[in-house]
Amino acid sequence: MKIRKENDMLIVPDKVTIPFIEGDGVGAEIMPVCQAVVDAAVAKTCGGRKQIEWTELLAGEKALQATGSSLPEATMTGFGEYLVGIKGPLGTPIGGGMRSLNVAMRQELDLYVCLRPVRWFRGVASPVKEPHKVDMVVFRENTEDIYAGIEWEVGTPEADRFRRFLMEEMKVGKIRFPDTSAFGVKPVSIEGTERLVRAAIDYAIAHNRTNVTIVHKGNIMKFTEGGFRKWAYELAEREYADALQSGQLVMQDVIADAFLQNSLLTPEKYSVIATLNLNGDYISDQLAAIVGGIGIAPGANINYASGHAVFEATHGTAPNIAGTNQANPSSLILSAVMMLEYIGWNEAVPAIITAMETAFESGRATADLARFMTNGQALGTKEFGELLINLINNN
């Protein structure tokens, strides 16, 4: 059965259909290994009472040999009436070839949150002293910025009529070596911003975390990132200024290279952050390595207002460890428990953390978490897989 939204809430039957893709590269090998956590976790916790039923939807390379298309209409519209679903990692060729088949589906279904949540787990090894300290959650606006993909190819007669309409109409004469350059389009825009902050805002708030802090380079793109910034306090003030008045609410704002050092320095000054496309993609990676790498790096895409969100492993596909049963599955299985709060399913969330946090800490993970362990055991994919549903079991 399918989940609808009605009056603004989530509608989900006990007996819930999940659209996933596989994924290219590795994913083959963490899906499953994802679907049978997620599904032990819902059996001890739930006790028969609630059941997913997995259909597989075709993206990246499976379907280019099944359909002729990496990303298959059918997918798109089961993806669009099931509201929500998760994936593992697609490929994107750097340079030339096809755009990124994540920036598309984000696109196409107007996902205009990506979340990523950032903590440290015990017993995971860290390269800072105190990955603790590390407990934030990124909004990372999905839609806009640099990633709206509005960009012409050197040499191109678009690229030529481009810069021609900077030089000639607009009297843009900052372009260094305009015969020899790329071009690309930044769009900001109020509504984007406003939706983008509101759900970082509501988010602070149902969760208690009252410091929402918004991270930009509006010292340089004024119009832009300044908008950003602009629009982000405008809308607090508007909007949520009882909560400002009361100390529910404090908002701030930092300049982006500046965030990034003081994430190092200090990240407990930091709860929840709202950013635009292309800074999140910088800062969601460094938080990441803060707490032991992407690897345990969970993220989703959501649109609040329709209700579609699709949760989705932050690594890439990792082609030089594909079938050889080495890759971590966290990443996907922490974006699973992401999936399971956002239905409203919490009951099975603790299992599949405590048996995670369990794991770490005895020092028993995939290679590339182990190796930096003390006492680190590296077990295979389908190893740690197991060992998670046993503690979850026998928990």
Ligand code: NAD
Contents of the next structure:
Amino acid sequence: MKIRKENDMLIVPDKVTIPFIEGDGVGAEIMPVCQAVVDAAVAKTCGGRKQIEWTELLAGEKALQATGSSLPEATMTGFGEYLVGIKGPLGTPIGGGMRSLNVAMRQELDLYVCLRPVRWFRGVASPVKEPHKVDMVVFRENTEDIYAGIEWEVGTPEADRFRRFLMEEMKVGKIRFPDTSAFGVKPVSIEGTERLVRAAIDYAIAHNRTNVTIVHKGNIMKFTEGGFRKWAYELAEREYADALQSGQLVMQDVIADAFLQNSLLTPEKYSVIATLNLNGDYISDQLAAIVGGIGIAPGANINYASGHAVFEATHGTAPNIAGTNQANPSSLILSAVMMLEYIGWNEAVPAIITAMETAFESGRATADLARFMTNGQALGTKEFGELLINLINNN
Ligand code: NAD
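Given the form predicted on its own above, what does the protein look like in the form predicted in complex with this ligand?
Expanding to the full complex; the earlier chain stays at the top.
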């Protein structure tokens, strides 16, 4: 049965259908492990009352072979209809003319938040001394900024026309090498900022996290990134005055380059991060590296207004290890954990997290993590999944 959104609430049936895209490369190895772990946790903690019925939607290589298209229309409409789904990594098709599925879904479903929680698991090797102090949730704006893809290649008539518009009509005199410049545009809007910041603040309040930090480069880009900062504070004062007054919510801001340094030196100062698209890209990956790398960094793209959400492994298809039973399924499993939280099936979450903590603490992990652990014992993808299921069942 499908999830619906009514009166701002997700209505989730006990037997819920969740669409999934297996993904290319290591997707075929990590997706079944992820589903088996989630099923075990739901079965163990929900007393047989709740169940996920996984339904496959095709994309990538598998779709190309079955339908002649790597992005069939049915997949797009499927994610639209079911509201909440999960996907493995998809290879970017080589050669032009093909839209990336990630971008297509982000645009068509207007998934304006890229959500990336970052926490450390005891036992996982980290390049910093005190990784336990890292516990942040990054809200990255997903639809605007210089990242929106509005740009023109050097030497094209479009770039030339844009250059002339800037120089002749707008009287811009700051272009250092006008004749050999490519151009990009950075749209940042009040609406785009407000819906992202609102999502971050709502999350902070719902999870008792208090601190929301706006990360920006408003010192240099005064109207775009400076606007983001200003509109964020204004929104907080307008819509969350009581929470600000009572101390339930504290808003702060920091320049992006300082944040990259501070998040290494004093990560405990940060909890929920609200930032623009490009900053968010760098920040999410730096924070992921601090806690163990892309193999265990989960993520989601969400539209909190419509309810649409796509949970995904943040790594790629890992072609160098595909088919060898070495891939770490943790990123996808933790993305599924985010999905369980999103649909309100919180009772299944601790079972998975505790199993993962127990595995890592005892040095048992896939090779990407085990090789850096003291007492590390590398397990295959399947065997790591079986271990988690055993731990869930016997806890
Ligand atoms: P990648 O993330 O696939 O691999 C980078 C490195 O990390 C490799 O050494 C790989 O073995 C390792 N790695 C990745 N995931 C791992 C896992 N689960 N367990 C253990 N090790 C893992 O990045 P890439 O090689 O730059 O990209 C390969 C393909 O994936 C490209 O086509 C790219 O476009 C695509 N990609 C897709 C997504 C997505 O669908 N969200 C994200 C990134 C890259």
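Rigid core here is just the name for the largest C-alpha set that superposes within 1.5 Å across the two forms. Just so it is clear, the structure is predicted and the values come from calculations on it, not from any experiment. Numbering follows the first chain given and starts at 1.
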*Verify the C-alpha shift of D179 between these two forms: is it 2 Å or more after superposing the core?*
yes
*Kindly check if the Cα atom of I190 is displaced 2 angstroms or more between these two forms relative to the superposed rigid core.*
no
